[in-house]
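Only one chain is given next, in structure tokens, and it is the form predicted on its own.
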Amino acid sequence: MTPQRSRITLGAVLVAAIVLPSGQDMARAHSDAQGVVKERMEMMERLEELLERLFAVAHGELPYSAELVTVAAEEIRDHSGESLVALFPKGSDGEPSEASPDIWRHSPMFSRYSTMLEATADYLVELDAEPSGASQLPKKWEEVEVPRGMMPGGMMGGMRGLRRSAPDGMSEFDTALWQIAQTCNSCHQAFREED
């Protein structure tokens, strides 16, 4: 095998790896969900998996592809915005759901959050860096700091509101990485409820 079709399939099974599901992970799947709350909270877990990939990669534990990057940022930006609010829809709280009632008392809040995801995710999908190989990231995404009283707004003032949220003299790469964590762990923190 040539080296070129090699690094050709290494770069096919490594997004393969990122973009389909595993097994285990659909057996996850809440089977007490139905409808729109079965479809979010299916998703919600795709996108955490595709976040621990993007970790993973950041720290060295899968190989940087530039394509495997780009599908799971593009993926994460796909299904934030809009088509994340929609999967709300007013009266689909309750119990298998994890959903606090405050999404639906404070909507244009989360819709910020949800903007504010698919705006990082997206900056992710256009960003020419690769991880720097010494990641100040935490391993796991959920460690990612919320500041205290942190509200919807950081990324609507461009990278500056991004760097502003993230420690200083991390890379570009990682700081986009802390800026999707940090959006997600501020909206969990807001508006999921405790199990």
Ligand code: HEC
The other form holds:
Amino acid sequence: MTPQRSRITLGAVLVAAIVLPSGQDMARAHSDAQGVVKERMEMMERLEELLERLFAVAHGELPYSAELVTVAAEEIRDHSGESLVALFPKGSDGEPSEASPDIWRHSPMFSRYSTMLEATADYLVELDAEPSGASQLPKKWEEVEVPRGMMPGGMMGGMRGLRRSAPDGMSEFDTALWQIAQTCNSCHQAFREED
Ligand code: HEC
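Alongside the form predicted on its own that was just displayed, please also present the structure of the form predicted together with the named molecule.
Entire complex below, previous chain first.
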């Protein structure tokens, strides 16, 4: 073998060593991402269904039953916290996902929103209150405003911070839904890139 050819061969081996494994990793990451992205989209849609149901109860469009409320709140709680975060493995952003890369740049904050959802849903599970009949909630959960600068990290005392942000005189039932919706919306504002 001439020195030149051996250099070419070595070069090819190096290129292969660099390119091939990373190519395979990318392919694997991509198929993983599709699975997990699909899974979390379905989970989020389920959260939406549950929250819409609760808002309908608050507005008297669905008859109130303590069981309906508890079951919906429990399901929201069980999808949040660590199980929500687990559906966002590093690098699972990009088409068709709306996940922002900030999820992994600011992962403690992302986790805190998820924990906050767990806490606000659990609050509703434990709450022994009925809808007031004249709800002060907007019709849609997406319309619950996120106070400017609201960050779970900056909200010392988490739940208390959320409660303070609810409008004065809001019923306990409405306040509980307000807190949940505000958590959804805060996380979306920070970490979801909607088109
Ligand atoms: C910890 C952050 C976080 C919380 C809390 C959260 N979401 Fe999401 N949500 C996201 C992210 C990120 C996406 C984008 C996911 C993707 O496209 O990969 C998303 C997407 C969605 C979608 C669109 C799903 C689709 O099919 O594209 C809906 C609907 C949704 N969320 C509803 C909710 C509701 C309702 C709540 C509260 C009960 C909630 N989310 C709480 C982060 C969050």
